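Below you'll find only one chain, the form predicted in complex with its partner chain, shown as structure tokens.
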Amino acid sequence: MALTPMQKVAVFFPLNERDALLAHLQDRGRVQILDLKETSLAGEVETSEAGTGGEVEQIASELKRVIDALGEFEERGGMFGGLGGGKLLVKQHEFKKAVEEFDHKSVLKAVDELEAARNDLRQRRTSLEGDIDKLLPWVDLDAPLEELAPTRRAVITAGLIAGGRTPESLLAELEEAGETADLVVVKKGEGYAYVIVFYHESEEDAVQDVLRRNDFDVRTFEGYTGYARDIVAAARDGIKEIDERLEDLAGKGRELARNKPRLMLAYDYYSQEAMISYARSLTGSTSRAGVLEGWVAEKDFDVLKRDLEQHLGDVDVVKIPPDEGEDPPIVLKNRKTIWPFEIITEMYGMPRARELDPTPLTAPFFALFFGFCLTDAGYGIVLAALSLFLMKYIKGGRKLLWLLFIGGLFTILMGALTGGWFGLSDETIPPWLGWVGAMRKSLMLFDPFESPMTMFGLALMLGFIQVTFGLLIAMVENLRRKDFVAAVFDQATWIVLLWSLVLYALTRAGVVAGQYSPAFKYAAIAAAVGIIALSYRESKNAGARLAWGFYNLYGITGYLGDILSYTRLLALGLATGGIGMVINVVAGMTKGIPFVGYPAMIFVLIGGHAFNIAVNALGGFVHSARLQYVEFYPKFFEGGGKPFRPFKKELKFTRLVEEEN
């Protein structure tokens, strides 16, 4: 239950060592550097500009986007071997290597050549398109475009006119308008036509009346010359040409994608050298020495002394106090049991400096009530033993897989108390699973279904005792900063208060002997009191003070919601038995299917329970944080840490594997 303890150290280096230092540093990850500009030190030694990885960064986010690019080449399955979690495995002497032996440069070139064709290739396809559908309506038309344009007298306008107007109507309104307007069909189709007017310009104005009336779309031709045919006919060949110029590019492109692996090596490679980069701008130099401030966890201090004095020689390592109000950053620490609790505290933020670490207090809840969620036995054995398999096969992500093990037992153990196995009932279990059902009711306590009042009562019991082991925490902290007052007032009467309270109605529900009755009513009585004279203790004025005491009083009101809100438990438990119960109801009616009964039993049995179990284990992992964040912590803990950020390798790609020696 601890915060591991932090040095703040200064390494102190000769200026032709910095690189070769920061590369060591970053391989080992022992340190998290700070930056110089913002400590004691800066005005006494140069600085650098702050800063970007420079040039490197330059050509890794440039190898970034050409793997992206590439990306879309890629065949699909086997791509290279020596997978790892998906990523590629390099020895680290091979590494440095592998890359300058690659010219990257010329792979980026002709991924950029090849990309700036295909746009190009696109654009002009997308804009003959665009010219077969202006001029598809017209291709009847049996005169050149160019011919549309107005001559001396005469005006000629094309069109369209659509919504129940026929050219017939329009004709007989432009007879009307004027007698020299007429109108060619080009082309007819169900409630639109494609029209050519013809007027005296004389007429202009009746007939362009008469146009506008009609909502007459008018088409112009302008730049497009020739038969309106010709011309569509030319832009489906060039599309078809343009297709297999595409075509080729994709198959250059499938090429180029083979030098991906090769890329990502270098990406992570030039990413590693932007980061050193980057560091380089944290440091301080004076004309003799470079100098470096950091942090380091404690245990580590003598480790990296050595280590630094061995391989670098000239480098001189001191422990250095923080700085006036500067907290260390925050590494968790704790036994292996409740190490993957870690993970409920990091998403809420870490404790600060002087803050207690909520993790194991807060496990034994979470791993409970994730058990709650699920309720059932067979669930849990599937979610336990597909964690310890992914375990093995996985390398990344240990933390939750552990979490979702611990679970898993939970959800074993209270499945089993509540018979749940896979939401089998005493109607479905089938005659030749007898011994499940067998063994269902002999370690079942009660069936929710058939009493949900128990399993109520269980969870609002859960989540008092949460509530005031939240308050007891925060008193034995405040005890322990010597602050009694607030222990007492703040936290003391509180737990007094709903303690009696509650053992009061379970005297008065029978449950609890009547005659410590009276006793836990005057305790109530006492602790309001309590409660109403002292929780407000910023003013002198005693009226003040009653009224936010009785203010105080009523937040009562939020406890009553605090453990109110655990019955969600029971909702979550009761639907993961319910879905899983119409899971196999669903199986059962499936099985009187002719011919393909079984198998789509089994697939229905088999999928059900699986998205069952997914969906539940991801609300489950949800609301039992939730219950952490929202009604537990707030009782005691702040957060507010900055987290630890060593100095470290970060491959996006590549895995570094051990050399054999």
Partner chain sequence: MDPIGLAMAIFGGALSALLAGTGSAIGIATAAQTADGVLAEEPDLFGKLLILVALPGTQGIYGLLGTFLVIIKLGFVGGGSVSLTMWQGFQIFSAMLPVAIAGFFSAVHQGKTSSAGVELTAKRPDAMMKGVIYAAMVETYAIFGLLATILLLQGINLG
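Please supply the corresponding structure for the form predicted on its own (the preceding block corresponds to the form predicted in complex with its partner chain).
Excluded here are partners and other molecules; the one chain stands alone.
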């Protein structure tokens, strides 16, 4: 529940050792470097303008662009080939040497020339395809295209008619409009026709009026010479030639792709150099020494000081107090079983330095709610097994995979208690799975489809417990800060009121012994009076305090709304089970299809249940997180802390290894 204690430090070093110091800090990854221009030392030391990585950042950017371009020519791996994110292993002392011995500039130039040639060919291919699309309807025209131009007295217009209009109907209208008008059909199909219209220039207005009424789509052939069929044939030959040249260039691309590992190595090297270049602009100097400020975990201070003195000699590391109003960066500190749930807190926002870490408090609720949303033990087994399996192939995202694994375990628990096993019921369990039915009955406490109100009540109970638990946490925090008045009248009174009302209702329903009913009633009244009288303490006006007190008491409807929000657990749980049952029914129906019945049934079962798991696992994650963010955290958690971001190597493609002795 605690946060990792942080210590602000200042490091003084010889100016000629600046880059060596930054490189060493980057290797160790313990210190978050601060911009001196934003600290109290800004006016006492000389600083440079904050910049970027400069030239090395530009090189890294170019390398990344080329690496992405060469990815098109790489041979793809198997089904799980891209999951591992396998990195290049290189010995620490060979990293820089390997980059310096590689002429990356010539490769970049070759790739740029290759891409330019391919783009030019693709543009030409697109142009030829456009020519074919435009001229294909006119290949039967037995006249050069340049002759389809107006003469000194005659007008020749080519175009398309469609929409149910026919050449015959168009010709009839043209003959009515002018004595010289005529047309020739070049190509005709169902509902359309490509035609050429001839008429004397003196009949221009009348003929054009007819063409407009018939939505005549004029086609022009400016720039084309020769017969349409010859141009189309030449375009097809051109496309074939371009495709051959593109294939040749693809072969060159595959040759260049062999340089990709060394390009990746160079990218990592120059990107780290760019980080050092940027970090250099965060430091400052006096007339005698360089200086930087930063944050380090308190437990790492002695290690940092000893390490720098041992490797760099004349370096001094000292503890300094934070500037006024400055908060340290935040590092969450939790046990391994709680660590995966940090992702929930990190998505919401880090706590401030003087706040508690809400992760351990929300972990059991989130896991239970996630299981509640799925309520299928079979799905839980699949989810837990899949998470463990993917951990072997995916290097990143371990926190999320462990979170899903734990969610899978709670799904198994909730599914077993509610009888959820891949959507099976007593009616749909096949005889050969009779042992599943027996196990289902022995573990099941209730069936949510037969007793939905039981599940509804359980969802409300969990919501009530979490909401009041959030108030209890806020009360304890106020007591820790010695704000006793707020603890009593802002939280304790509400806790007493809410619990008293619930327990009083249970006595009236006969669930709790009726002899306690008066005690619960009077406790609720006392708590309500406390809220009315002292929940608004800022005003000295007694009338205003009472008015605002009654308004605050009306806020009980907000708590009711918060608790009712937990019914989404019921909705998602029933939806998961219901969809699973439907999948089984549909699969059973496909079994009777001749020849393909059993393969179709297997496809429906596997595909349907996989889809159900994916969709409802996502829904369970989102809605369980929402309940924490909207209903739970606001009761006690402010947030707004900044995460600890140490200056360290961030290698995308490479893993550095120490040389074996």
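Positions refer to the first chain, counted from 1. Under this definition, the rigid core comprises the largest set of C-alpha atoms superposing within 1.5 Å between the forms. Everything numeric in this text was worked out from a predicted model, so none of it was measured.
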Please determine whether the C-alpha atom of L560 is displaced by 2 Å or more between these two forms following superposition on the rigid core. no
